[in-house]
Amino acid sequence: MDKVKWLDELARGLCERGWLIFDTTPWLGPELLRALQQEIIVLDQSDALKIAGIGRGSVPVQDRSVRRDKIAWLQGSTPTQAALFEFLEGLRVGLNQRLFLGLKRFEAHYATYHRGDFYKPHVDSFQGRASRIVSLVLYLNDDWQHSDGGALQIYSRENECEVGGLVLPEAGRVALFMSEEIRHEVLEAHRTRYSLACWFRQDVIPLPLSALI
């Protein structure tokens, strides 16, 4: 599928139900996926990822009853990250052209869930804030099985208590959804789980990293 048709399909999915899952893209090839995977593994093994917090403000709260992943923010400072940012920028422009979302920028981080880690049901942006508009999660795990846990559970836009989809975090798979509308959670992982999360934003002035979720 070429980029134009692929972007059309993404826009249609976001409009119809607020989320969609895809396993292939015209931009993300196996070499880039492998490089991203190796980068997060090195960060994890060198203890460079930090415990993630919840909420907003200068000091996000670390509540392990809600969220147990570790993260590292991406700055586009390596060739691998620069290639990823090119893909994300193309997606930002493409979604703006089709949905007129006014997306000005994006932010992204790696996330690692070790055995026993989870993230309880939540949305990625508070209603009416017009900050995070579209969320993206890219998975970086080989040979993931149902018994490994760690699935992304997505709830229906119409009924936040109704499960709309269950996504295994297999390498190359991408989840895309509206940040304010789609409630979701990460079920408990039974093996180490690697992913990359991105948010496309409407605000122009970047916030300090300490103020981000």
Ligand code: OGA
The other form holds:
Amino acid sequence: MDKVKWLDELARGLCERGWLIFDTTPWLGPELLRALQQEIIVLDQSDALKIAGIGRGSVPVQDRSVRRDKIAWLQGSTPTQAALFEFLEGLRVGLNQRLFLGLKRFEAHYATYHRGDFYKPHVDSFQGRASRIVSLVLYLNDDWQHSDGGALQIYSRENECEVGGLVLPEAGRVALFMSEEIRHEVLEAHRTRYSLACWFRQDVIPLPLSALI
Ligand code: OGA
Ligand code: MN
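Compare with the form predicted alone: the form predicted together with ligand OGA:
Everything in the complex follows now, all chains and molecules, and the chain you saw is the first one.
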């Protein structure tokens, strides 16, 4: 599928159902996927990933009963991350052109779930804050089986108790959903699970006061 068709299908899925899954994307070739996999494995092994926080405050609260993944924010500074950011920027522009969402920027982090880790049901943004608008998760695992656990469980937009989809985190697969509307969870993983999450946002980074004077 070419990029324009892929973006059209994405926009339609986000409108009609609020979420959708692609097994492949025209931007992310096997070399880039391999390079992203290598980056997250190195970060994981060098202990560079930190326990993730939750909540709406400016200070993240760490609560291991809610989420147990470890994360590292991407800066776009390596050639691999720069190539990924090109894809994410293309998505931001493509979504704005089709859905008029006014997405201003994106943020992205790697995430590792080790055996026994999970993320309980949640939404990625709080109603009315207009910050995180569209969520994207890219998976980076080879040969993931049902018995490995760690599926992304998506609840339907119309009924937040009804399971709408179950996604195995296989390399190259991407899940996209509306951040405020779609409840989801990561089921307990039985082996190490690598992924990359990204949020497209409507707000801009506030300038420090000194920049305005
Ligand atoms: C998240 C999240 C889903 C996944 O990081 O907020 O819900 O499948 N991730 O990793
Ligand atoms: Mn989430």
